Structures are given as C-alpha cells and as structure tokens.
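Take a look at this single chain, the form predicted alone, given in structure tokens.
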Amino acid sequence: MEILDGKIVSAKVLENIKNESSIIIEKAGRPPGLAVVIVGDDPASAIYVRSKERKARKLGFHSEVIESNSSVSDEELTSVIAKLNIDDKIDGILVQLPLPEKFDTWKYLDMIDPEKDVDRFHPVNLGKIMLGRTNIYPCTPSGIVRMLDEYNVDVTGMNCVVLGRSYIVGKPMASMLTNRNATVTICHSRTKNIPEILSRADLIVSAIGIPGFVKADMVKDGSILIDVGINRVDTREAAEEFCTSKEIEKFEKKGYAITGDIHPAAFEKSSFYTPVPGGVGLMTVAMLMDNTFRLFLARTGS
C-alpha cells in the first residue's frame, strides 16, 4: 500500500502557483483576489475560513473576508454578493457552507457570476463540469483527480464507487471519473447492498460523513481508498475504534480525534489510499487557490 500524501501534493500546487504567479501578477499590475462570504458562528467554518486566508496572503493573493452574524437579513446578504460581483479586484467569491438553515443556499450560490465562482457550485459550472466543457473543477474533487494524477493512477476502466451524491462532491467526482472512462457507480443513504457494491471497486471515493464506514471486508484486495470524510471523535472508545495510531495519541492530549469514513483497517487491503487528517483536506484548500489563480488569469487575460 502507499499513500497518497496531500501535504506532498498540495505543496507543490502552491510551490507551482507562486513560481507562476510573479511575473504574471506584475504584468497584470495587480494580485489575485479571493473573497470568502461567512455567516453565523459555526466553529469548523471559521477554522476552515482562516486557513484559506493565510494560503492566499501567503501566496500574496489580495483577500478578503465578509463576516456577518446569523442574523444577517437576506437583503444584506444579497448586497454583498452583488458588490463581489462587480469588484474588479476579486476574481474568485466562495460562500462558506453551511449557511444558517433560514437561508437558501443555493439563492446565494445562484447570484455569484459563474466567472467568479471559484467553488463552481453555480448550475453553469456544474453543467461544464458533468459535459467535460471546464478546467477549473469542484476543490475536493479536483484535489483527489490531482492527487492521482500525481502517483500515476490511471482511472480508465476502472470499477469506481462514489459514496455521497451532493453537489459539493459526489456528483462532481461521479462525473470527472466519468469523463475519465471509468465506469461509475454512485451509493447514498437509499442505496440497498453497499457492501456488496463496495467489495466489486477498484477505486472507492468515500464523503459521508460516518467514521469507519467503509470496513476492510467490504474492500478488495489492491483498491485505491479516498476518504474525504473528516470526522471528530470525542470518546476514548471511538478513538481506539475508528482511529490511527497517531490519531489516538492526539486524543490523549486533546480530548478528540480525527477520522475519516474509511476505517484504517482497510487501508491494509489498498494499493494506494488518502490518511486522514494529512489527504483530501489539504488539496482542497490548495485547489481552492489554484482555482483562483484561474479565474484571475481568465479574467485578466495572462
């Protein structure tokens, strides 16, 4: 089994963006600009807001933050979007999901214009991405393509098994594979028999959100494991279950623990697979600037 390393990955599509960015930035006589929209107070969101922060002014990308409370009404937040939209010093608008549950995701994701959105969540982007007519992809997804790209995996005629339909990941995964000629097949919470569905794949993506999910008998032998699942486990008992070695040493000094979907055991049966924490979660954020540098280039012509 190898790993498929996202901190190896992830650094040298950031390595790449900088060596690239210098002399285009200069000619373009300005930065990149990623503006992130956050509502409410959810924990992980903030954490997640002020990683993607520091990656863009590491890289010297102009970036701006928009916070507003809960109580934020739908005109302030349409205003916002609609502001993003014409600013020419922002080429990429992300809206941090979850919002709060009084707002209509996709009302907001629906205003972003298709050329600033970086996440490419708006129905355009999706309908280029399942058609193959796009370079700039999904961040997770695109992270996972990179990544197998990267140690040579080759996805064509491959079995594939997407666990997880939403818009975020799974039904764009399903259809970058897809349009890769892998033949693939995608299970969700309705779904009858996924151990059966599961034990057949050459290659498993997994984003549910269940630690230890997928188990090692339901893999075959040589399979390529994805997990995009991030997880907390905050009991002694789940640790020692669900969770790496490392993982369960953190525990002890922090009173939780990382896991993903697929539980570390099955990693024994893979020819390659993706470690949780250190995969899937590190190329997001690195395709997320990658995809910025993108819409800039577009939107500058360089």
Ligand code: NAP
Contents of the next structure:
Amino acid sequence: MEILDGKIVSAKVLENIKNESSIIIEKAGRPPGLAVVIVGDDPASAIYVRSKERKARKLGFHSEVIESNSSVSDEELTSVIAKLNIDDKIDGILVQLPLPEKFDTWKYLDMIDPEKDVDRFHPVNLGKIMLGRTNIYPCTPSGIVRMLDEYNVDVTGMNCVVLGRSYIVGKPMASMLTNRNATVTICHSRTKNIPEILSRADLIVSAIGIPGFVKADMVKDGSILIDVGINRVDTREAAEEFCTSKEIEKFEKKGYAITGDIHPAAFEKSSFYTPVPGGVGLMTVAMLMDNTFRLFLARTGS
Ligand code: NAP
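Same protein, the form predicted together with this ligand this time rather than the form predicted alone?
Starting with the chain above, the whole complex follows.
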C-alpha cells in the first residue's frame, strides 16, 4: 500500500501557483483576490476560514474575510455578495458553509457571479461539471483527481464507488470520475447492501462523515481508498480504534482526535490510500487557491 500524500501534492500545487503567478501579477498590475463570507460563530468554520486566509496571503493574494453574526439580515447578506460581485479586486467569492439554519443557502450560492464562484457550487457551474464543459471544479473532488494524477492512477474502466451524494463532494466527484471514463456507483443513506457494492470497487471515495464506516471486510485487495470524511472522536476507545498513532498522541493532549470514514484495517488491503489528516483536506485548501488563480487568469485575460 502506498500513501497518496496530501502534504506533498498540496505543496506542489501551491509552489506551482507561486511560480506561475509572480510574472502574471506584475503584468496584470494586481494580485488574485479571494473573498470569504462567513456568518455566525461555528468554531470549525472559523478555523477553516483562517486557514484559507493564511494560505491566500502566503501566496501574495489579496484576501478579504467578511464576517457577520447570525443576526445579519437577508438584505445585508445579499448586499455583501452583490458588492463582491462587482468588486474588481475580487476574482473568487466563497460563502463558508454551513450557514446558520435560518438562511436559505441556495439563495446566496445562486447570487454569486458564476465567473467568481470559486467553490463551483453555482448551478451553472455544477451543470458545466456534469457536461465536462469546464476546467475548474469544486475543490475537494478536484484535489482528489489532482492526487490521482500525481501518482499516475488512471481511472479509465475502473469500478468506482462514491459514498455520499452531496453537491460539495459526492455528486461532482461522480461526474468527474465518469468524465474520466470510470464506471461510477453513488451510494447514500437509502442505498441497499453497501458492503456488497463496495466489495466490487476498484476505487472508493468515502464522503459520509461516520468514523470507520468502510471496514476491511468490505473492500477488495488492491483497491484505492480515498477518505474524505473529517470526524472528531471524543473517547480514547474510539481514538485507538480509528485514528493514526499521531492523532492518538494528540488525543492525550486535546481530549479529541480526527479520523476519516475508512477503518485503518481497510487501508492495509489497499494499493493506494489517503490518510486523515494529511490527505484530501490539505488538497481542498490548495485547490481553492488554484481555483482563485484560474479565475484571476480568466478575468484578467492572462
Ligand atoms: P453531507 O452533505 O452531510 O453528505 C453526507 C452524505 O453521506 C449524504 O449523501 C448521506 O446520504 C450519506 N450518508 C450518511 N449516512 C450514511 C450511511 N449510513 N450510509 C450511506 N450513506 C450515508 O456531507 P459532505 O459535506 O459531503 O461531507 C461528508 C464528509 O466529508 C464529512 O465528514 C465532512 O466533514 C467531510 N468533508 C471533508 C472535506 C475535506 O476537505 N477533506 C471537504 C468536504 C467535506 P443522504 O444523501 O441519503 O442523506
């Protein structure tokens, strides 16, 4: 088994952006601009937003975070996005999800100018992804494909199973794999007999959010296992069952640890796998920077 190493590949993606962007920024007279809109006080969202801001700044991008508390009105939020849509400094706009419950998420995602939609969740862009008519994709599935390319994994003709059907991961992932000539099955909470479907898979992408959901006896020898899940476990027992030794160490200090959806014993049977942490999550942030850069190139005609 070989690790698809998110640390190495994401560093490469960021390095490429840095190398490519310096001359182009000089020519364009301004850096790529990313705006993140965050509403409410979800601690995980706040951590993700800070990390995106740090990465953008490190690349020399213009970075704005527009924060509101959850009492912000619909009109105010609408106006924030409308202003960003016409702000020349901004190439990519992202609404950090989830929004607090009272907000109609699609209303705001639909409002983002599709040309500035850096997460690619606007219906126009999701449609283009399905049709194979774009080269900018949602960050998580895009990061997975980038990792597979880096390790020369060609999915043509493979039996791929995507666990989860969200518009953030599962659906675009399935479209991207189909467009790359894989045969794709999508599973969700109503799917019957998931273990049997998984047992025939050459490649599994799991985006469900349940620790240890994919067990060793469900996967075949030599399969490729991509773990998208990010799950927090709060007991020592769970940390010892599901987490890497580094995460178990962290549990001792913090009282919690992070793991994915795939049981570590399943990785033992794989040809390639992505660890959690250290796999898909790092790629997601790197691809956000890549998408911002690509939108900048398109908008400046560079
Ligand atoms: P989501 O919108 O909650 O979707 C979860 C999907 O899992 C749904 O399609 C759901 O089915 C399915 N599901 C839930 N329980 C199931 C079960 N017992 N059997 C089969 N399917 C089941 O989640 P998401 O946004 O796609 O995220 C999924 C996971 O990936 C989470 O852990 C999230 O934190 C993580 N994530 C990681 C990254 C990263 O960068 N690494 C990025 C995004 C998300 P239904 O549709 O039938 O409800």
